[in-house]
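Taking the form predicted alone, here's one chain by itself in structure tokens.
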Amino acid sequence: MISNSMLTLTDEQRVKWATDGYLVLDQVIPPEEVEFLSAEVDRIRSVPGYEPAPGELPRGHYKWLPGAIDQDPQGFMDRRDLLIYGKAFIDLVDRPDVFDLIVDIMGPYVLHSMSQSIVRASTQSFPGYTHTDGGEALRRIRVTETSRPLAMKAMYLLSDVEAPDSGNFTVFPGSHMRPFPENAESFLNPHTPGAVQLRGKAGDCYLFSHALWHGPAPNHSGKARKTLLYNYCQMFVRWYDHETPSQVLAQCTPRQRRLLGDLGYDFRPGSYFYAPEDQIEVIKAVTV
């Protein structure tokens, strides 16, 4: 006999996600737990890693670097494929009380494909922006709301946001259904009618499609807002962060090693497009 004790939305949630594109997650992350991610994220600015380089290298491409380049605390810093430094962020990768619910809107085919923490500093020199995730060419296509998402995030907190203009994460509700407004006549910001600026408590977690028109407010907090992002994928559009599987499988479990493309076999073609046979028991981690 086959039992399953994942999370499932709610209705109100499974509506919620439908109209509006995003769930709001109130405290999945204990205090101290937080307090320890927020450390770790202050550790790993003086350790080698992926960072931009604007003007060395396009919008949206990180390149290795010996650290951040601000190494203030609470200065920016943008930081890519951040499972390479320790268990703790590799165990955000399908921590249940959010993973559940992301397989129950994404079903089990799916990879974990990005990870990221963003902290934005308190300036008067930032002024925020609206973007969708993926790039340009998956900013063309978006889905049905009976569909499954092609990508989707999990952003956690680590700072609280309570103020307006606080580096808050910013949205358009239910503006995944819509076609993202390119031209410069049409120049979206988190000031513009429609959007809402978010507020919430470190530990929380915000779930958001690919398609949502969202992006961070202006600071002016006096205090940098961090955060952590997860992404996640139908397994055929792959990962971002990764040319192969990472190099941190030795210190997965095996349901974590098949998110990160680890399909149990050496790869051939048709892999990632049909997926392993236990597929569906080790996403979804069921008992016989």
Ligand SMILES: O=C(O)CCC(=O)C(=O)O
The other form holds:
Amino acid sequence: MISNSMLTLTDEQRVKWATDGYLVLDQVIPPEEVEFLSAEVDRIRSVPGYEPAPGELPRGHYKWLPGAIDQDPQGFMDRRDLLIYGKAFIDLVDRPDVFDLIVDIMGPYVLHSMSQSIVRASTQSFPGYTHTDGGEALRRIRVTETSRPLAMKAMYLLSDVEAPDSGNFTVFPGSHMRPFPENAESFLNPHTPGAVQLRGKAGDCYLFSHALWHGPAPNHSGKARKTLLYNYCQMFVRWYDHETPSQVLAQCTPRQRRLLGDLGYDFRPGSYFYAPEDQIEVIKAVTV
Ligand SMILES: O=C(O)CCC(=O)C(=O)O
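Given the form predicted alone above, produce the structure of the same protein in the form predicted together with the named molecule.
Every chain and every other molecule in the complex is listed next, the one we just looked at coming first.
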């Protein structure tokens, strides 16, 4: 842990993170900003970006498309690499009240690895699913109660989730420390005993470890569930929304640039393995 003026987890949060593998942060985004971000999510639906291309690309891969396939704001959308859509999305990368806790959990050798907005439409045709993050490799890597994670996510709710089966973020508390069931027949789902379908209000944020079993519940609520997701990894793991450091560096603060892969010098072997000498100073700097 870095000793500094950044926020740190409370003792209670620290125990909950270690044992459950996730935290709920209430009302970190005020209502007027939720409204703005929600309108931004509606706006980007109609502009080009990376979206799933079912039937063309494997599940979990994204293709540059002219817009989301469904143009109804209440319809499904899964947009990656949000930072290209403006400063509001960039500033969420290191929003202090959330990012401070991420640094407390991950340590200072951290990068932002991915951003995403998912709108889960209300429909009878989507049963929900659960998974661990980081694909085939990371799902086999678990951490202990005392270890920093390799990767973690912040998920911001932009709509209220008031009842079960409303597209709830669903977790299996403590599953970040248990083996991944490789047998497809035993895959966990949002209704498996032990699943907790979280409720929440627009403006809340969930922090969770890559190794936690999690995923969306079905949404039968009659309204869309809207979220923003920001992923972080240890520096040597690197980002996976773009090939090179993000194209939005010119709009960023020094701390955001560092988080987006700009180390302050051209790439050389050793980069991202050992951090720049000013890493802690840059990560601790709240403003510039
Ligand atoms: O709730 C969702 O729509 C998906 C969130 C999720 O599972 C993830 O970010 O990995």
